[in-house]
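Below sits a lone chain in structure tokens, taken as the form predicted on its own.
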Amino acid sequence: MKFTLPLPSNFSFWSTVYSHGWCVLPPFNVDKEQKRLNVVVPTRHNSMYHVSLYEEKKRLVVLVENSRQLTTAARFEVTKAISTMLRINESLDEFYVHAKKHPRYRWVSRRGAGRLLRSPTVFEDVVKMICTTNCSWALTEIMVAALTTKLGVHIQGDVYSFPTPNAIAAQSEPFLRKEIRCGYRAPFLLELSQRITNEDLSIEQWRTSDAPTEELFNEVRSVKGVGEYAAGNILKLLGRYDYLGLDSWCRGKFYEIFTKGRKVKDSTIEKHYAPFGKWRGLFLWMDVTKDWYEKEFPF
């Protein structure tokens, strides 16, 4: 089934796809030849749809590959999930106004940069973020691939869905350590999934929460395995950019750009971005990823 969705005038599909590494972590997959983003979209009642997305004539083309026809309700859910993932309805007008005031950031609105790709669910974002902590990106890819192929639903060929909280909660810690290779993260992923399954934690509500950012940050931090780095970056995927979410890679890029490689304290980096107020985390991300936008396929 094929249909199209309107896009905002300042939206760039490819800039959003390559806004960070999620696009190469399954169930996301980038088809570089056809310039499409493929993903498995879950809906209520555990229905799964393999969707292929690309931009054409300033509209988003949606191909639902394993369904000839969607019910009205299913199409609504798929459309909502796609809009959520690509941040189609999130206004960045205020951010672009700030960016245009600084010569260093005038490229941002021209490229349609700033929208950060996110998963269909907060759960998937949080699990993936935990899988980026204290390890190489290569190990993150191994863990996420194992989660999908061993605990996800098989869709077609080599395509699997991301596992549900129930699927992870039903496993043992030794299984997660051995089969998923998630090491010390195993009890954290298990507890997170079990709390959601037991309805002790409702993280999907975070995307629509009207709580003050600091309060939401503390709630995110309360999840075991989520430190300041992970919480700051999870907040960015919730549309809150008040925290920098620094890790060794971001620090290294900052040193390279602003201090000629000399290491500085995190407080110095915080001070540098403080003038950007609630957008400071996004301005940091624009700095450290600017060279990505100069390549068709940055990774």
Contents of the next structure:
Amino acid sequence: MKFTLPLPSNFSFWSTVYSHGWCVLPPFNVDKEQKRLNVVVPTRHNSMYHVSLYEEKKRLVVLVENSRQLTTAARFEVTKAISTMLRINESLDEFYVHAKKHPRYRWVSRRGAGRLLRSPTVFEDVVKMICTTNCSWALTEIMVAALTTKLGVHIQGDVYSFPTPNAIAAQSEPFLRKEIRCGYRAPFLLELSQRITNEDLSIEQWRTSDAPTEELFNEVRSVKGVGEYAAGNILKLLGRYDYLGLDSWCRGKFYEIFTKGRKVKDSTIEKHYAPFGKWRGLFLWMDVTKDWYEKEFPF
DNA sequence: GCGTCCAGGTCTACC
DNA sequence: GGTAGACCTGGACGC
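For comparison with the form predicted on its own, provide the form predicted in complex with the DNA.
And the full complex, kicking off with our chain again.
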């Protein structure tokens, strides 16, 4: 089944797809030949839709690969999920006004940069973020691939959904360590999944929470395995950019761009971005990923 | 091929 | 509040 969705004038599909590494972590998958983003969209009634997305004539084409017909309710849910993932209805006008004031960031609105791709659920974003901590990107890919193929639902071909909190909570710690290769992160993933299944943590409400950012940050930090870096970046995916979420890669890029490769303290980096107020985390991300936008396929 | 070392964030114990 | 060490894996390196 195929339908299209309108896109705002300042929206760039490809800039959003390649806003960070999520697009290559399953169930996301990029088809470079056809310039499509493939995703698996779960719905409330446990239906899973394998969807292929691409831009055509300023509209987003939604191709549902595993269903010929969608009910009105299912189509509404799929549309809502895609809009959430691509941040289609999130206004970045204020950010772009800010960016245009600085010659260094004039390229940002021109490229339609700033919308950070996110998963259908907050749970998926948080699990993936934990899987990026203290390891190489290659290991993150191994862990996420194992989570989907061993604990997700098979959709079609080599496509699997991302596991639910229930699916992870039902596993043993040794299984997560040995089969998912997540090592010492295993108890963190188990505790997170169990807190959600026991209804001790309403993680999906974070995206619509109107709590002050600092309060939300502390709640995100209450998840074991989520430290300063992970929480800062999870917050960016919740639409809050007050924290930098620095990791070794970001620090390295900052040194390269601003200090001729000389290491500086994190507090120096924080002072550098302080003038950007609540958008500082996004301005940092624009700096460290600027060279991505000059390539068709950054990775 | 094998062993050793290192990088990568977070947690916990300790001062 | 700050710091050291442990956690675990893949990759680089030397032999």
